[in-house]
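Heads up, the chain below is alone and in the form predicted on its own; it's given as structure tokens.
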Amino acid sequence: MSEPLYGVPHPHGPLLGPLSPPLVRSTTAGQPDAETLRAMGAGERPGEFYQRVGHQNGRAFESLVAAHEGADGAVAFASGMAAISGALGALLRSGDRVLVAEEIYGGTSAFATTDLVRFGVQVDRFSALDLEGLRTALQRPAKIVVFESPINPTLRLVDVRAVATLARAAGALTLFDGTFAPPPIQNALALGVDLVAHSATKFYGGHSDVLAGVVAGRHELLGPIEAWRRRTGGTLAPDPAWLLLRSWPTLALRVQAQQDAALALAQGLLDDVHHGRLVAVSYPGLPQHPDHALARRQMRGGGCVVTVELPGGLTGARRAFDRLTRIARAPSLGGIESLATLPAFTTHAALSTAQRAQAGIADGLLRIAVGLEGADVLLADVRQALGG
């Protein structure tokens, strides 16, 4: 195949020249002759041409993600939802059937059930926690199976390899949202999925100052996705791409420190469950978690998010939420700041109380995305918010 128009893994070389990559904001580039102009305009040749087609800062980020994921390449987008919708839009056509997990990010669910269906795609739902149910759903042809793990916000885990194996046996592709556990926590491609997508806004950005998304996988799938991005214009801009490059060297250090703090926070809060100040604590790194054995098989650590259920339902959760002082009251995750959010008001606000309960999301659930303040600071903040 010709050289792709997106980033591919590059071997490490000697560190020569500027150690911080230059930021190039130019939206267009001069060409030496008509043939070069033709080839670049037709998407036959990579290089600097017009920013919507791609640029050096974006390709440098894509190359890092591809190497990190063990992928042929990666395609970066302007947001995580642009990446997910771009992958689905590029690979599906009218008449195709897609299986979307019930336990999936609300934005992905809304895109599938609101937009894909408008274009003649049949969207069916399945529980990613029910492998026999998925096996039954796959008895009818499906083009793509879409799922995530850990699940937001319950932190239940899906057997990624088992889902990928079932889908492949039925002739379906898998699109996996790996936002909650990127490498170095989890390598979904190594577990058998075909495409992995991330909201790079989260851990890859890491500083709450970047909006970005990325999809990684095999060349034959990435080619149509890059072409979709070029046609629809969801290209990641140079400035956020440069910020992602800035954040990359500290990714492993940040994630390890966040995982260590998340485990210590979860362990500390078990005492509050014991004394009735909390109903429950959920964290895959705890032996008490229902999927702890699966976490040990497919993850390196328990992730960087802890959820707690407050007594008194939504009223109790709101009271504690409003009393937090060190943990910021904000959506998102993966940054150096710890963030708390109420799923009943954010990620799953579109669901009724009964629908949330069916999905295992109690109205008293509080999600804490752990940053770098330290476990002692976070534990003290949660406990004072509980009134203890």
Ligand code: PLP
The other form holds:
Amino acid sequence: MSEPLYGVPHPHGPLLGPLSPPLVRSTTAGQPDAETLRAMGAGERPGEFYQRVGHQNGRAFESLVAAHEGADGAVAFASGMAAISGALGALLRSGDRVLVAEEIYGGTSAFATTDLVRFGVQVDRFSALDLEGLRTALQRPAKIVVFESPINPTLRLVDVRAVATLARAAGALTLFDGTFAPPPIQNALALGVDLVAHSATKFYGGHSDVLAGVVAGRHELLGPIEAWRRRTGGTLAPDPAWLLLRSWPTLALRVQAQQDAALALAQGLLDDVHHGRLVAVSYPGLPQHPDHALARRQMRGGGCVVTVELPGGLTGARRAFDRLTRIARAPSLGGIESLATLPAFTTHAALSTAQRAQAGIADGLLRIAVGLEGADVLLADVRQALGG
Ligand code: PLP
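Structure of the form predicted in complex with pyridoxal-5'-phosphate (PLP), given the form predicted on its own:
Every component of the complex follows; first up is the chain already shown.
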């Protein structure tokens, strides 16, 4: 195989020259001769050629992700959805069957049921919390199993290794969305999945100012994904790639501080449950969480998202939501600012109250993506919002 056009892990050398990498915006690059032009045009050689094919800032980010994930390489895209749709678009063909977890990001679900179906892919759903159901679904051939963990917004966990093992035994690939728990927290490839995708908009960016996505895995799978990116043009641009490089050295520190604050917030809010000011608090790092043992097996920490159920259903949740002063009322997660959303109004608005209830999503649910303000500040904000 010729050298890949995407980033591959490379060993750390001494820090020589400028410590902040140059940002190279050039869309094209001069070549020394006809043979180089030919080889670059044919995709036989990596390097600076034409920005849609790849560029040094993008490859540097891909190399970091690949090393961090323990992958052969990584392919970066302009958004998380471009990465997920790119992986599926590149590997599936008309007539293939794909199994998509019910408990998956809405954008992935919409892409599968709208676009993959339009292109003749059979999309079947399964519950990632029901391994027996998955085993039955895999009795008929499937090309890819798509799932994620932790599940949004219930924060239930999927046994990643068990799903990967079942899929592999049935001859199916696995595509795992690792957005809610990137490698400082969870290494999905080490747990056995074939491909891991991230919305790098979240923790990798970390400052709510970058839209990006990335897929990591084995060369044999990344080759077609990179070719898809080149053909369809969803390449990550140099500016966001540079910002991702800028965010990288603080990733582990940010995630650790955010996890510590999330755990302390969840522990503090247990008191509010005890006194009836909250119906429930969910956080995988709490021993009370139904999947706490699994969290200890497959994650390093409980993640950076806490959900609470307010008394009074949607009315109670809206009231507390509107009263927040430090936690911003905004979608997304993984950034330095804490954000709150109401799943009944955002990610799960398309479902009826009954359908949400069946998925374990109470109308009074409030999701808090924990940033870096500190647990005391967040706890005080939630408590004042509760009116206590
Ligand atoms: N996957 C998950 C779990 C997400 O939460 C999101 C966005 O919120 C995406 C994928 C899509 O990422 P992006 O918004 O970068 O396209």
